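Coming up is one lone chain in structure tokens, specifically the form predicted on its own.
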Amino acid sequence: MKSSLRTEVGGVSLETPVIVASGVWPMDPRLWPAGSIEGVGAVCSKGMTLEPREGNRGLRIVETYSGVLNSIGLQNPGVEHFIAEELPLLDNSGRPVIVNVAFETLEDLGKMLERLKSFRSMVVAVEMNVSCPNVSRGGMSWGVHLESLGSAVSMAREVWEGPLWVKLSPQAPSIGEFARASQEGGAQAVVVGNTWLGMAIDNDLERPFFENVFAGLSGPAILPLALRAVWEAAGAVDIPVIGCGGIARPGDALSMILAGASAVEVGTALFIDSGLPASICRELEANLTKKGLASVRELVGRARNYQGEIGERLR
């Protein structure tokens, strides 16, 4: 029997399961690591706006032990310039398109959204950012209040047509009710989740490392903290859950998915393993011929099957 990764995820069909994350790869594959598509089902564009943004001033990125801090700030050239010089050549890749949109009011989210209607060809769906951390205004502060995430996720449905995805904040007060929050408004997926906020300090400076002095981790360090929150979600709501944070190793995944993810989004490793995509999905097969399953969505929530003391505790 042949085990097949295809799947289906908030109304986009996808070869695998496997999604590059948003503000990891370069918007031109002309740039990308040769063989890098190998198992990658799909690519999140950089978080998008209206305007064009500088990003945040200083230092941007401090390495940890086991992960990686970022406070870019959105940095990017804003909707138009991607949808004239950018889209075309995502579109050209093989692999669908998710465009990520971030915004700081609700008026400019439903601008972008109607410049993106008419390239709805281009686009097999929307992810909403309610989770960067790294900006002042919009972003996170979507994400952490139910009722802002409400009128953002329905003023969205409204006038984006195509699939609507959003990706949560690991900061809101609680997954479950903010993924069902999510549900509700109208998205048909939930990404789970974004970076958590952390910091550096210059000991020599005896200051932050960063401006903002917070800024956004991840890498293996939170690789527990995403599984669980993916747990959380995937018990709140019907619509699909997809992982991301902290995927390392073809196992993280897999492991995300046996908690109840459709599909997992992988970031920060790929700037060490090109491949993962490839090893995740290999992963996968061996995984589904070991235990005699045709698909891929056999594995998604195996793990919360189990019928233990623990395991009734955690439901």
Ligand SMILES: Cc1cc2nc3c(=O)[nH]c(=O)nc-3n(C[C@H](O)[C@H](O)[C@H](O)COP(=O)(O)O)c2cc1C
The other form holds:
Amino acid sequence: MKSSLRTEVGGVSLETPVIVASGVWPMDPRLWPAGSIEGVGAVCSKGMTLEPREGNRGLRIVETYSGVLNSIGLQNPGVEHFIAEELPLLDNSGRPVIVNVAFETLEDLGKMLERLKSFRSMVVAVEMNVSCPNVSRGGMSWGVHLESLGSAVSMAREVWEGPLWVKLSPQAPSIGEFARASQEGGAQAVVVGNTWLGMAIDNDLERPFFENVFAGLSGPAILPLALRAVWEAAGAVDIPVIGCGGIARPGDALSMILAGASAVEVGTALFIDSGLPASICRELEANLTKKGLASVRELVGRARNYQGEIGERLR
Amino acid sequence: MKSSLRTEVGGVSLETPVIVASGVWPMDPRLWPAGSIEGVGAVCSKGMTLEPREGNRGLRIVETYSGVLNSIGLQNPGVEHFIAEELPLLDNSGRPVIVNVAFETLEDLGKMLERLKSFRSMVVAVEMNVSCPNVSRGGMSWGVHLESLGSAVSMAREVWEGPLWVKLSPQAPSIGEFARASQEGGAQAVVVGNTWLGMAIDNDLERPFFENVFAGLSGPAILPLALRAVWEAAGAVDIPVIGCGGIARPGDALSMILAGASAVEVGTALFIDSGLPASICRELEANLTKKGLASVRELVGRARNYQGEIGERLR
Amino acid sequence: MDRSGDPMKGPPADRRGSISFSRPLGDHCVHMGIELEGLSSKAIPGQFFLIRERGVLDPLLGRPLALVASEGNVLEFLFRVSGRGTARLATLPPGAALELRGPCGNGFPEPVRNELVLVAGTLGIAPFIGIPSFCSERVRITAVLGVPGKGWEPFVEWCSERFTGIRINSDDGSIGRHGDPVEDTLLIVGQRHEVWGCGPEAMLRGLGRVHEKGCDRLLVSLEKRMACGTGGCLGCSIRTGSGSKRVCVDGPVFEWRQVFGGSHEI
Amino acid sequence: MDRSGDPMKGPPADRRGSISFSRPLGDHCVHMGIELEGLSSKAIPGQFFLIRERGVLDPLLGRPLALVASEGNVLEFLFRVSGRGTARLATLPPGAALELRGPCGNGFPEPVRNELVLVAGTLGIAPFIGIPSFCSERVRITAVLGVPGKGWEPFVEWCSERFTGIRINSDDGSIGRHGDPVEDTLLIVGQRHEVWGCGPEAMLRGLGRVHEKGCDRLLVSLEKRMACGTGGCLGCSIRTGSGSKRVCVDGPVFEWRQVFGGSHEI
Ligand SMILES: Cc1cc2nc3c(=O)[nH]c(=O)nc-3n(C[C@H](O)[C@H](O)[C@H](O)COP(=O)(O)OP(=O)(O)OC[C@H]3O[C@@H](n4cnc5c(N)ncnc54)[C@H](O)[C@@H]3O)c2cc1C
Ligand SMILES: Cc1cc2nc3c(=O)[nH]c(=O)nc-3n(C[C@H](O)[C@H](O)[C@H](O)COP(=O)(O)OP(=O)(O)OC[C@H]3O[C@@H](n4cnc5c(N)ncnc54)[C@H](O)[C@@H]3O)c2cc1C
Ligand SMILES: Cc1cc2nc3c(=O)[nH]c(=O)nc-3n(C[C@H](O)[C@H](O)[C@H](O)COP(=O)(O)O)c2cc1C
Ligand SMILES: Cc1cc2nc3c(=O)[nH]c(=O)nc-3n(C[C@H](O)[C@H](O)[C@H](O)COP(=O)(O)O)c2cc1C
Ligand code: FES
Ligand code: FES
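With the form predicted on its own already on screen, would you show the form predicted in complex with the named molecule?
Zooming out: every chain and molecule, the one shown earlier first.
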């Protein structure tokens, strides 16, 4: 990648501003489709909990119009197995690893972060997942109560000395306030955001598709909503915002960046296009060249400077 | 339409449970594509304000992945012109007319309802639009503050003696609470809901597409979100819930009803399929026949009764 | 095309169709035939259809395209590959299933003058293609076309076959006259002419600046983003001298003066 | 098909392709050829591809389909029109642009026995089509197929051309034997047989109930909804006797016992 894409976000130095979002790509890079590593600036791990979790029963994936509902339920082997088996593999991918952590109690969170400390060299950042809609206790509730969020971030800040990111919930009553609370708690970046709470009904069986009834909506369908949330967050905090939600084509990542995101995470779109990180990078490079800019950092938030006069321009 | 589709929702007797949502279809039924009236149980008027409004400048419609962002800005000729010119035309369509009213102040609301009173015979219900994201003052703010909503509904209840519906904002911090506040204020039904706050960026011009920056997202993309909101609202109130958002195919309307909606409103999908109300009716009839049920009312909320055991059923 | 049955009077209908042919005209344009299921659709030049792929909800909205000709059940269109929807349309093979809403809009009226000048910026020519067979024989038609230049040869050739004596202007001077079509009209338009224009807004504004007083009637066909095509969504509203108008049902053809004549912004 | 190059070892790749042929087999099924751009893709029977339409984001996800054959650059599939995605696929004309991710999954191993019985519920036959040319000649193959009955004749005929002596069972008795394929296997399977099954879960369970102890090896190919096909999303996880497994990368072919053998729910 060209050095024009190099950037630093929330304490992490990235070769490109394109991050693989949590929970969508194998933890074993040997399973990655050929070429899919290209353009990837960092990789988020699958949401990890202190103890292993089997995840949810029943259906886990339902396609919606230009979107996907998922109810994986944070299936993961727990922190010890992660450290022993998965982290070394991810580290081997040659890409910085961001560890996504989910927790029910502050105590769990503290313990996980303590364990991760000894692997500081392999973990460029911790991404606090306060937003998973698919677990009955914990998970999202941290992300929808302002005080809980503040206390969780502050405690994580005390334990974890490396870069600390918070991945916000779109279900937060106000994205701006929750981003601010994260910043005040000591987060170095906010990821905006996780999946949007949705559901689907199996008309034949006359029941919700998912055992948990609700599930998280991701994919192209949510792009306009995520973009709005990024715009709001970027207006509310000084720390970097990382845009996540619905990016499906290279121009979508550019939109996120122009709206104020310093980097982007791509998730669902990798299900259908493993080459997306590379094409986003090409798009960004071409855009910089066209504008004679030296760094992707100069693109961040440029759409926020517009002034009046619009009118539609056709043809 | 078969009588099995006849229903009564929030004080209104409907031949079918399929309502044309506000703001998408011409107020002059002579402009309706052939066949599009078939299956329509009622028609909502374009959001009306006390005084005429020119609506927003600049771009008003931007397509997104399986969705549409709109920023019309409640362009409408005001209540007097509506009563003189549009209401008689709509009345002529042979379909019950629901008048969608938007307001900045309670005073405006009161005045509009006073004016409508004399036309009670042509207005089967008033739908309070507390959720339009496209006007800078008023509009949505009623829909995101619990006390404001309560007071607006109560005051409308005092003035307007006919059926009163409230169309909720998806931006409400809690759909259930806002539905309850509407019920307590005297609403006879809640419509769940309006468009979802989103935005889009014009990458070439490096600015938001819309002059108001944010716009309302509608269309298939939002179906899973709207369905979830309907599920929540139906669990929170005793008055009927009318499902609205993203219905694009007949099965989507059935999903809404199974989730707890007593009727549905269709909007964006009419842009691409004017025959949708009729096909929804056919689907519902077929479903009733298959199950040996006599009335669409028996389908309402059936997916809420499911018990445990799931497992995936493939092939 | 056919004027019988007063097609302008009725609302549009939603119809199913499939691609019967699709021919690239250079890199930028496609000439496409769409076969309708069932009866043919009557329309007059200037009317348009919203066209979309059947069975997918992304891209979602129909793309407005002017009808250029119809032959039995086959409707013909001419479009520029501009964004995502038209790019997709251009890649679809014959047989692909489409949906069409139309005919929409008012279309062009019968000319009042015997000398009609049609001024088009690139694909602005589309609604004019049917004009020669639509107007009575007394009307003498001169088409004036502007294109960027290189790469547009096949398109220009296609248009030339349809308008004898068409005047070609190109920005880069590589095809026809070097310059823009509005300047070109200065050489031919007089008081006894009627002028119709379709193309970018700047071109249409310019057309009026030079001819508003110098010709007998000046009509323009406008483009705005559309969702419903039936006058319902108010997405295509413009402000005119006589209040707010919807391009899809009140237009797309307007008197130049009504749209650009006043101090109002459109 | 071709075993060279150890296709099972590498991860899948995303490839572009277009429909080269599409032939209905009765009302329910389609036999489709997809021509890949660039080099061909090596795969073994039981491996599958996620197939989607290129250029649209609705339907969004690739549909998993077993590879039935490959001939040069053309991959062949056989699918049932079941829901929205396959219905759409079935209407696409030749030339339509697709995207394929694959080959995914482990595929079938070399049989350990010389007597191989393939048991399929309708489209469960798909991953078996390539088996005859894949196995060494020493292996004697018997295919046992179950179909609903009426309307499935063209499908059955197509399958019969590919498996000599195929045993047909139909629910309504209109084609072949009246009954289900699992019962039918009771007549032929013994200790020296290896049995592979693909079809509805109930059929696969039944297969094990009758043969788990009575044959030498019992393999099943499973179906689960998939998003990534690469082992990342955990959407296709099942619980097995040896912990959680992903159908897309740890399967789709499993030992029957591993999946259905224990008291765990899958
Ligand atoms: C009445 C009318 C007739 C037209 N006739 C023709 C014709 O015959 N041939 C032709 O090549 N073009 C014609 N156009 C323009 C054509 O509609 C656009 O080029 C086309 O919609 C662009 O779609 P896209 O998917 O390529 O672009 P995208 O930018 O991907 O489209 C995004 C959205 O914006 C809309 N949009 C973008 N550009 C325009 C535009 N210029 N006008 C209206 N909507 C636009 C699209 O319809 C879509 O909803 C006409 C427009 C109108 C309003
Ligand atoms: C490894 C594997 C190989 C397969 N091979 C074949 C084959 O060769 N021929 C064939 O006809 N079918 C095969 N199937 C089943 C096939 O994938 C489904 O019939 C198809 O995905 C249904 O898609 P749809 O759009 O028609 O249904 P929809 O119900 O509209 O699909 C909605 C979603 O559910 C998924 N889904 C629905 N049914 C199934 C299913 N049975 N299995 C997996 N996902 C499903 C779809 O992929 C999609 O994501 C295979 C499945 C798997 C897992
Ligand atoms: C199958 C699946 C699993 C996910 N698992 C996690 C997870 O473990 N932790 C987390 O923070 N986000 C998880 N997410 C959310 C994604 O990381 C991402 O935030 C979200 O999908 C929105 O982005 P997208 O639209 O690009 O997919 C998951 C998403 C999907 C689709
Ligand atoms: C162009 C447009 C204009 C709208 N105008 C109004 C309006 O005036 N009043 C209102 O309550 N809702 C309005 N809506 C919202 C719709 O009535 C409906 O609630 C929303 O679009 C979600 O439903 P859908 O996904 O079926 O379109 C409008 C929607 C669109 C797309
Ligand atoms: S496109 Fe909807 S009013 Fe014109
Ligand atoms: S489909 Fe994603 S893990 Fe199997």
